[in-house]
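Quick heads-up: it's one chain on its own, the form predicted alone, in structure tokens.
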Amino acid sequence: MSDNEKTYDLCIVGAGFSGLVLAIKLARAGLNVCLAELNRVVGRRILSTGNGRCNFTNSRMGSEYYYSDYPLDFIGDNHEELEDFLRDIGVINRALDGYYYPITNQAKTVREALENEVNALGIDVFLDNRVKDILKGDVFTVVTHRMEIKAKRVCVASGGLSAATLGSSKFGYKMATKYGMTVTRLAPALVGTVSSDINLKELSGVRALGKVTYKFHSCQGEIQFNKDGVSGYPVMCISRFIGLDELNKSLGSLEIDFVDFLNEEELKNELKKRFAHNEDATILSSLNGIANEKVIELIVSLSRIYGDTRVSKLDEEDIDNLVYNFKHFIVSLKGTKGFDNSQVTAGGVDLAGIDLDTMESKSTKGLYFIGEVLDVDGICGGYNLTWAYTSAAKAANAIIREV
């Protein structure tokens, strides 16, 4: 399909979750908007959200959330304005603990919420179309492999390098060095890691509350270990600074606390009061609650104790042989699970040449960028849908201001 004699108010490259928030409320204000997509579908990422149930946002929101290159203080508290926006095409939420879904659980729910909006506001969608180039004359031109495009303004919306199976691309760094503007260092986040530590072999299968830390970075909750590494809600909150020493030939490794709850003080009385209780009890029944049972096993060993040992036999250094093993167990790194298995990418396009009032170039007049391609990404949470919300809410605001 080829539209080359209409030239759009503003062409919107990427029909994710930013570019879909973009195109509705411009398309309410009565410009005339389209999306160039490189799916079949739009906003295919969504379903791969919050394990496919699609948590949009979190009532804990703020900078200290995210992470960049660039200061991040005007990043505020707009999570309910998201509701609000999610709510009005028809998404019903819930909220667990601060962590907002739609009700239905369903991912899906959100991506064809969106979609029914655009096409009730008659927006023009090209699908199926990569986009090759943008180019600038006395508008732009959106160069895809199959139509020209015409537009007063441009808006990239086109995401990272993350799940090139559903669409990745690198064009919006090509293009925002292309216009003058710079790209930081790149690397997968929210993503598991890979490693070889042998002990892993032991816990293959469990999940375990604790702390991770990595360097200087740490978070709390549920980890998840396999055989050929560890993941899960902790992991993946750090996992960025992991990815980006990757880069850097400077991997560390990962240090768990698996009673985090308690201080290296509390844990010895903790043990000497349970051992104490029945001297004839082995030291596995003695440690029973404390974490989980294949964790136990294996920071006993790690403590060169036997299973069966009454806890009677034990002195001091064997005491503190635990302690130090629950709270400081070390888990030697190869790197990430990649680009492909990752959430969201680390880096972008720098700040320092967005006008982030308004998201477009500094460089270019009519030159956009909003979500993932820019350097700002989130933690686990719903932080990067909200992102994406923010930076297109921004952008809209200052184009219907200046239209």
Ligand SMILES: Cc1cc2nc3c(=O)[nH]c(=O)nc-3n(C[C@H](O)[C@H](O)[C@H](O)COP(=O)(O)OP(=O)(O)OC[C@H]3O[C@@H](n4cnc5c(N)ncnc54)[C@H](O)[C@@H]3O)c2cc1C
Contents of the next structure:
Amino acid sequence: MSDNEKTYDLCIVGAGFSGLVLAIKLARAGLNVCLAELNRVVGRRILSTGNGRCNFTNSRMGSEYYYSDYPLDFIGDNHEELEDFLRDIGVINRALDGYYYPITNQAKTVREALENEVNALGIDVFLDNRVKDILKGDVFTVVTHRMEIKAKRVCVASGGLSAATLGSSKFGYKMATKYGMTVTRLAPALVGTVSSDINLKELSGVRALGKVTYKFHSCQGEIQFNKDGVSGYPVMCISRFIGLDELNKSLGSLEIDFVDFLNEEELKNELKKRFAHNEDATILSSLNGIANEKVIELIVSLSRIYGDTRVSKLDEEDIDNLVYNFKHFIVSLKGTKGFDNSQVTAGGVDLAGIDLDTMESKSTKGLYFIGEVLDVDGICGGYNLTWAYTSAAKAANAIIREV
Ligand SMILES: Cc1cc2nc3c(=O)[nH]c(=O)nc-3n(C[C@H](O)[C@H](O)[C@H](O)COP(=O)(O)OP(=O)(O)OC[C@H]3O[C@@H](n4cnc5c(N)ncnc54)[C@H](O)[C@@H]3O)c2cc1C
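Please supply the corresponding structure for the form predicted together with the ligand (the preceding block corresponds to the form predicted alone).
Starting with the chain above, the whole complex follows.
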């Protein structure tokens, strides 16, 4: 056990994005804070964000980009503050179509900037310390596998269950339950899907634009097909519902609209126009450009038409079949690719037990929860790091006010 006799104003469990932001804000305000982290480096997960580029926020911001059972009107109010915060520690950014990245295009820049600031402020960081328990007496005792840390307050910033190799644990959920809060069902989100649908063999390697619908949830963008599943932005954005249904054993299928820029009637007219333009053309050449080439081949075959059929031979029913198959392509599902391949966790510590002005537990004074451990998940696009920042900033402001 450690001979660390200090009693910190706050001990933060987890030196990920939210924990680092909170530590910096409080240390700047003169508070005595420390971080306990199971990895040997702070902010390890940040390195993997945005495909190694760290998409940390988005100019399109608001609660509609998040899933939560509670009104989160305040979300993103401070996303410009997040840009300023990072700018202040040396991260110059640039926005690509509203998606913010460091100008270096390297997530490493963000991790190192946070680490440098933590060092500059002299914040105590206990690396390679897996926190096992939080005990409450006159002050809190944070028990790691190496030491005990005394603190007047504790903030759980231990993240979710995604990408275990980057450092994830059930710790935050265990502590929430221990201190009288509830934890909602946990499912992988922002994750690809698994399917053994026979049609995927034909589409393996294809990236096609379209709209993906799963039950009542739809999203548009680039869909990526593999022989054993479907992923890409629109699938990732709705994958949380697939993950939750997998738990409930109520999995549905994906429906893909490959021609989402035209409604059914417009598509029918477009096909008729093309077919009338050159009646001697084959169906495949006549459809050229309406969708990805391999998609066209598959849809024609699913509509029971040979690729070399002259369009003059097609009747009204053939055209209706083509329209239907382009707009309602079904992929049966086996589930998601699981937590290890997911970017975020759907579900978490129920916000009913948290004061959303302060991020403090309603049942235990001095115990705070921030970041992904809470039951909030955003879609792809910098929304999850924005939530990590927003919740950390709320906790920081509240603690500074109190102290
Ligand atoms: C591959 C990938 C790409 C992503 N890309 C983006 C993106 O581009 N934009 C975006 O907004 N979001 C992205 N995310 C999501 C984003 O990284 C997370 O939502 C965000 O990091 C959550 O911050 P956090 O501080 O709550 O948790 P984390 O960053 O996960 O930090 C939690 C920390 O707690 C530590 N910890 C856990 N348990 C313990 C314990 N018992 N004791 C001590 N320490 C512990 C962990 O090691 C970790 O360092 C991505 C995620 C992944 C996996």
